[in-house]
Partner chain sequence: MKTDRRPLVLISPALLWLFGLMVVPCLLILVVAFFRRGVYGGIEYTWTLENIALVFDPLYFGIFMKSAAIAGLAAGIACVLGYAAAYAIASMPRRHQPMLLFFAVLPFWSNYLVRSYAWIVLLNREGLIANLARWIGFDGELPKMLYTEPAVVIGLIYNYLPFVILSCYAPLSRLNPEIAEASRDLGASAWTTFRRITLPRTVVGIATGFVFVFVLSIGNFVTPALLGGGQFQMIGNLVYAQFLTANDWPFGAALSMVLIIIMLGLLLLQAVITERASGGKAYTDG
Amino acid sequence: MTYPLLSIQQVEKHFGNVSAVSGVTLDVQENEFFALLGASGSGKTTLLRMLAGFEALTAGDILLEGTSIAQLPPNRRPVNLMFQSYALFPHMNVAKNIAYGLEMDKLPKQEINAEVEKILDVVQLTQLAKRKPEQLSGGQRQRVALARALIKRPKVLLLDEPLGALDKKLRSDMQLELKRLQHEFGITFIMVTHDQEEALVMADRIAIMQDGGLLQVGTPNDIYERPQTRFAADFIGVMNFLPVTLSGDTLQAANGITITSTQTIDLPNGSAAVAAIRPERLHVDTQLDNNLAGDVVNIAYHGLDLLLHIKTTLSDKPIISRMTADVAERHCPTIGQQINLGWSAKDTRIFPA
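As in the form predicted alone, what structure would this chain adopt when taken alone?
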């Protein structure tokens, strides 16, 4: 019988009367980069700490290759946790920090030195081996912490907001670096993050958590393009929501405007709902399945694109449309300008109101 690498089965964690994690069931496969995504208080870090063995389970079980590890202490689990603060030893140089875990295992010195030399080359820190942590940049310290976690070749590496202390540009660089290292080492990574873009860029699959439970699990494309709940749709990226009423096969919005969608929803006729459309799916001056006019009330410049905030009669909040730089050059939008938007029926998601 083939087991998933890691199986989380009906796991719960209660702190007194507070349920931090409730009934989470999840399988993570070998060599997978998996992200636990959620806002503060969603239970993602508590779940990570239970996987590492730093929190006892209130109920449920955690299996590694079919064998329970729920009762094992952290030092007996083939799992390493890389802390958000990196937790480097300030009195040790880079090489000594990386070697620490192998020294605790009492491996021969020659073998330790060979392993350290090898991993220093992989994380591109060979020239900095003798420096202390205080002499390193944030990105370099992050790579030292990663090397120290990877050198013991755990079956699973847990990462708690691994890029949280880095500036935006360095975060982007390290996102790709982490993916490269995960692929090179062939180790399963489970990362906790509240950053949607980070999860979309790095993960093979994402689990969205809310109030201690799982909302949706899927690939980045599934999570972004086919959110299953309004919360998931709103949490990942930017989404426009328009109040509608179900009327047969169509959605009736304000002022008698009809919105079409290829999605079916199990709600009775006459039910209140919301139609959801991503900003990049709204096309300017293009006649499509759905068409709408409005006035530009704000323009946010993002370099590669513009976000147009457009006031319409369909919602109290302006609709946001993303316009790429080349399209913006052709249309030259201005505040106060009336603009026509069109989008395809397949790009309309429907959720209960």
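Got the form predicted alone; any chance of the form predicted together with its partner chain too?
Just this one chain is shown here; partners and other molecules are left out.
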């Protein structure tokens, strides 16, 4: 029988009366880049700290290759954590910080030195080996923290908001760099993040957490295109919500406009619901299954694309439609202009109101 690399089973964590994590069951496969995505207070960091061994489980079990590690202290788990604050040892230089984990494994000195040199090269810090953490930039500290955890070759590397402290440009570079290192080392990564874009770009699979529980687990494509709840639809990316009433096979929006969807929902006739459409599925001046007119009230220029805010009679909030740069060049939208939007029935998702 083969086991998943890491199996989280019915894990619970209570702090007094407060439940931080409840009923989380999750398998993570070997070589996966897994993201725990949630807002602050969703329990994602608590779950990560339970995997590392810093929080005891209130109930449930954690199995690594079929063996429970729930009772092991952090120093006896073949799992390493990269802290959000990096938690570098301030009184040790870069090389000493990185060597620390291998010294704890009682490896011979030459072997440690060789390993440290190798990994310094991988993370491009060879020149800075003798520097103290306080003499490093944020990005350099981040790479020291990564090297210090990776050198132990853990079965699972846990990363707590690994890119949180970096500026935007550096962050997108490091997103790809982390993915490359994960491939190179062949180690399973579990990353905690509140940044949905980061999760979509980096992870093989994503678990959305809310109020201590798992809301949805799936590939980035699953999560983005087929959100299971209104919360997930709203949390990931940008989504337009239109209030509707169920009427037979169609959705009745305000002003007698009918919206069609290929998705069905198990609610009685006449119930309130919301139709959800992604901005990039709304096409300007294109006749499709659903059509709608509105006035442009705002244009947000992003370089790569434009986001048009369009006021319609269907919702209080303007509808957001994405226009790629080349389409925008043809259309030259202006504020106040009336615009027609069309979208396919397959792109309408329905959620209970």
